[in-house]
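Next up: just one chain, as structure tokens, the form predicted on its own.
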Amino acid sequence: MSKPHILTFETYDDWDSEPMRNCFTVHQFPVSGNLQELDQGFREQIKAFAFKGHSILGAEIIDGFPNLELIANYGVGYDTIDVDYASSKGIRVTNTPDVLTDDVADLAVGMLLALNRGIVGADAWVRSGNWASNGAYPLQRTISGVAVGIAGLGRIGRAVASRLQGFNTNIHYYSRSEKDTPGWSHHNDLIDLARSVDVLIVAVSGGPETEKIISKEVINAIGADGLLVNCARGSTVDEEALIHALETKALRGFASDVFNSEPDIDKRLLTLDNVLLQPHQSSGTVETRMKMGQLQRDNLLAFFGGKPLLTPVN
């Protein structure tokens, strides 16, 4: 019996590519992104995508595969996939939630600690010889006991808040409706949340509904002594307003794993000394990436086996 044909996007590690080839006949989408490089007859064989990457998967590519029925996304975020269009064509979309929650939350807390305590700069201080020649590193700030706001109390937002409870922080959160929490303070207005906290952590989902939800007004409300940490999507922050606030010291600091034009991020961010930048690697551990690949394959296997999808989006 022949194996089902699937189309993959970008490259996979050996621990994913080998089991994928064992289960499916795997074809690669052109690196150039040019759909016309693929023969029409071949395109008609494809019923499922194993999608991976940050490029846009829209109507043009979807329409290029007339028998497409499933887009299995590698990652929890699916804002680069036109899910509404896929739904209108009867195409299912899946993602890989839960398996990366812990790593994303861990890095968010790690970025906050590193930014607030100047950990990266202190390391450079030692390596450069400044400690020996110029004495102690400049004093930093404490995190224990401060007020922390979580914008978006989904899986990741809740995991971040739970971790920060261990630092005796006062947890506030933004959501449309009040959630079941261990006494955390609910806000249904982001500006009100930002005014109430010392640190604001962005954990909302990406997509048009949350584009620039961290607006100029929200950033200004955090205040000159506040910190902003983004573990969501670059699109959620008004980057122009953010950079202006950082340049004028209207915001004490910013840490992020995500950006608007990644990996070619705004060059002004690279010149600032009050930022901590990460290369979109919040799920970048061996353990989590293996689980993500497995869940993507499990959704593909469920589809071809006529079984319910494990983590449907639409």
Second form
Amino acid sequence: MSKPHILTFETYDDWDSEPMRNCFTVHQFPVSGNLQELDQGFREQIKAFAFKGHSILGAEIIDGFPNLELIANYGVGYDTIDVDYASSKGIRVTNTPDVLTDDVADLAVGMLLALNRGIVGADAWVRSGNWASNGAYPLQRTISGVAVGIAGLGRIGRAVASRLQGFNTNIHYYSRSEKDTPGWSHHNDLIDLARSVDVLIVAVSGGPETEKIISKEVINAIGADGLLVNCARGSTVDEEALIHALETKALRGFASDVFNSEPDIDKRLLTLDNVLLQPHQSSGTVETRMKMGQLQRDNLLAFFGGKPLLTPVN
Ligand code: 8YV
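The form predicted on its own done, now the form predicted together with 2-keto-D-gluconic acid:
Every chain and every other molecule in the complex is listed next, the one we just looked at coming first.
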């Protein structure tokens, strides 16, 4: 029996591409992004996308595949997919939640500790010979007893909060409604949360509803001795306001794995010594990417097997 045809949008590691080829007839969306390179007859046979969330997937592409029924995303965030439009066309969307929660939360905590304790700068202090020639590394800051705010208490936000409880911090969180927590302080206003904490960690989902939710006012409310950590999406932060706050020392520091434009981030961030920059690698471990690839394939297999989708978004 011929294997179902799927269209992939980016390359995969061997541990994904081989099982994908074993299960499906795999085609690649043109690297140019030009839909017209695919003839109509080919496009009509495609019922499912294996998507990676790194480009915009809207009506133009969706309409180019008249028999499309499933968009299986590799990643928990699906903010680049027009899910409402897909739903209007009866197209299902899946993502890969849960399997990456721990890694993303681990990196968020790692970024906070590295920023707050100057770990990257201390490594350079040793390597440069400064320790021998100039003595002790400048004192840094403690995390114990600090009030930490989590913007968005979904899977990842909750995992970050649970980890930081282990550092004897006081956990606050922002969400529209109060959640069941082990005594964490709820705020239904982000500025109120920012005023109440020394560290604000962004863990909301990306998309139009959270665009620049970390506004100039929120950044100013964190204050000159405060830190901002972003493990969500670059779109959630007003980057102009952030850079101004960092340049004018209105914010002590910023650590992020995501940016407004990736991978060519705003060059001003590269010149600041009070920032810690990561290349969108929160889920970037062998173990987690294997699980993500497996879950994406399992959703595709469920779809073609007429079975319930494992992790549907719509
Ligand atoms: C993706 C991400 O996992 O899962 C997400 O939403 O932000 C990313 O970590 C990664 O880009 C997949 O290639």
